[in-house]
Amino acid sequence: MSKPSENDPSSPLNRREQTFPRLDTEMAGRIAAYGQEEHVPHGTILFQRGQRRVDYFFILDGCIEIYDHAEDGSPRIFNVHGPSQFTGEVDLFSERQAMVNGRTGADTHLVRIDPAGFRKMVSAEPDIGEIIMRAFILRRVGLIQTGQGGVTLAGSAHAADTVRLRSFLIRNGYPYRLLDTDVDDDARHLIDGFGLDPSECPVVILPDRRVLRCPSTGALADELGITIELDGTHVYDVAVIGAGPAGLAAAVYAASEGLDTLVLEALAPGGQAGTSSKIENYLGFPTGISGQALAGRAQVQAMKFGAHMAIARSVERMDCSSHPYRLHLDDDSVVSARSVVIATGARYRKLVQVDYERFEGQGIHYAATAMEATLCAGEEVVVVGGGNSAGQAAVFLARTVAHVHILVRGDG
């Protein structure tokens, strides 16, 4: 991933007071009421990559180092939280695996709050909750921009499977570094160093140096802990099928009313709206917002209220012969719910052409996001359609491509 520009006012690197805020003494006192104070020796590991349901830590004295690991396995510290600061990013609202590690950088006096207490605090202390929410979102953006805590994706940037995996990581807000084997000598050396054949690409290289050879979307989600562990014996109040704008809105409303809510999504939050470069007719955003940003905010909002997000999980069939209803998923697991909201959206229309499917993801795309703009840079492109989405795609792509042709099949 490219390092954000020093002149970019939206970059978390240029908003450190919001990304790593210091809370005043009065707020610190209120936070302490939701957890327990501890004196922790220097070098104590507080949480590790791969853990679920990580605790929240507020520092009274001392410091906590946040780190991932370099290629030789040594700790690589990229942030240090000091007194009156706190740990965490958006995964603290979910049951996803942590992407980074945390340890005390000195003898430290801190407040430890477990996940249930943290969720209670965020709801009961709205002023503190707002500061935490903003900081967590900015920290995740920072991880995405720098690739810290993420994985390495190596393969031809234009290959369909590379595009599939890259799109999945982007849309789920997971940090990654792309090594294009077509143009990057380092990528080819890396592949050789792992004893891989180019035909095995794309590969995903994990921080512990394990290699996933062209994994399925579900396998990648499971390995990275993007999805959650489902309990087949548990009965949810509400199950929402689909995490587009409608599904996420249903999850926010249900969870905010105290209902035990599960969201099942086959790919990534946002649905088709999540692939839009800019949405200008959504209520509350007069200057517009990207589909991915809108989806990310809605997802965090739903998780803040306690909604559970099961990503890369498709519902194959639904048994309504008894109550609670039973949803059979693509991994052969079964989920039970007292009520079900079906928000599966629509499927993309396709052109009827010979060999059409062979070029999907490697020349034929269904979105015009920054990833597609990069893939098409300097090329001539054809946008098929005459509606609002086609017009937005043409305007967006015109910034980076050589020429945009708009093909309108209808008379109007």
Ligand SMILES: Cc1cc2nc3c(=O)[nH]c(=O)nc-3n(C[C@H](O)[C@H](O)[C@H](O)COP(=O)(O)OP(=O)(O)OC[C@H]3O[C@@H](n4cnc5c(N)ncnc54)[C@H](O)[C@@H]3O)c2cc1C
Given for the second form:
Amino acid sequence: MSKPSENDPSSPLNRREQTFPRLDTEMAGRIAAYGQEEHVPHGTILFQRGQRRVDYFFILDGCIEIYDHAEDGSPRIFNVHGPSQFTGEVDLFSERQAMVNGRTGADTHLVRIDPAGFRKMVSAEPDIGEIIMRAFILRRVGLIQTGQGGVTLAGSAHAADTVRLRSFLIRNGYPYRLLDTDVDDDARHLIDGFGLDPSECPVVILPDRRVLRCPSTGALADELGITIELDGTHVYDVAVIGAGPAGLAAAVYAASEGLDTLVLEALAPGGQAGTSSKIENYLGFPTGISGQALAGRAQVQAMKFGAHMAIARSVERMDCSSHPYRLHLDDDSVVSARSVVIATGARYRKLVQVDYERFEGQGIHYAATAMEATLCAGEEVVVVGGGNSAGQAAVFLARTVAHVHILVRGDG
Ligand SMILES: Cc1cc2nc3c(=O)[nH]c(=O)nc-3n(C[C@H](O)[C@H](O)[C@H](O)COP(=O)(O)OP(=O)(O)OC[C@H]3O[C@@H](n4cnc5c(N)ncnc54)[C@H](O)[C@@H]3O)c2cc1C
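The block above covers the form predicted on its own; next, return the form predicted in complex with this ligand.
Okay, now the whole complex, with that chain kicking things off.
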């Protein structure tokens, strides 16, 4: 979670007109054709955290309050949408669970559009769709920057399981607040307050105050509703295994051609590219783009065309002895598809060192993102390898660490 800066042009705080745009009456008229008008009394709950397939609301008169809950359970309003504005963020394109709640802040005249109508509207009205898409992406960036609607992760920032869970939340664009039990008194008080033993950390504390003790990434994805609910009886046209750049590209093209597309990803969208601080050679981004931003955009693009995303779901084996093919997942579920695209990318080669596994995630990392840079701040760091990624990592880490050593086995 990074603090929004006054000088950051990408911060939603500095782009309020794009994050919370007001549409003109001509656009409002076109939007109304995809849903129905309703007069809703003050204080009516329109959607709640945890709900899937939330409706889109366009306000004609009145207002809608967006809120999460403070630690004492009271509602904490952090946005109010007024006339000519609309609700929603990127999860409206998916079947993920909503992270925030919405209720009318006054007697309100609005247009309600269900998920199918919303999808139709976004593709049939491209000028409106572009405004909505930009606003939704900025709103998610805002939630990540402020941690609103997110979870609390408490544990030692350097422990392997904290690194695993933190990296999972970051790479899935899920808002969170880290309380480091090594340095933060608040974290220690919180652990005591919940009656937890420090050995149970890291823990994830949900907004309803339930505590997940060192959950697996799959269990966390299920609890947060990051992944879709798979239907074992459904047959997809295409199943894409892996959501790196190749898998996401396949999903965009398959879904945009009208094919019923499922993406199965073991960890988080973006793959290796998701760990790159800047990609300079991707077509269409002349000034470069961070791997995380590229992955986020590609994921939203795929979902906009109707691709379904199953996250933290690893394909263990495929049964191709009959058609449709059957894919067996690590949670023992099975999905069927008429065709399969395998885009599982690379697996990291490991160094042969004594006790290597013990230090994975707590000293040995496979990426040099902002999280690793923070963890290594002020320390001496060794980058193993001499390719492009190693050079990029060395330059990136040099901003925060005491010294970067590069180990290359060859001469070049
Ligand atoms: C730090 C870094 C910087 C880079 N910078 C650049 C750059 O600037 N320019 C450039 O051109 N390239 C760059 N690369 C290389 C580029 O990222 C890769 O070539 C690219 O990501 C490969 O894409 P992919 O989709 O084929 O595979 P991957 O990115 O490896 O994605 C594969 C995905 O499949 C998932 N997966 C694997 N097995 C399963 C399974 N059984 N079930 C479900 N999911 C599975 C993985 O979790 C992963 O998300 C960089 C790489 C790194 C690591």
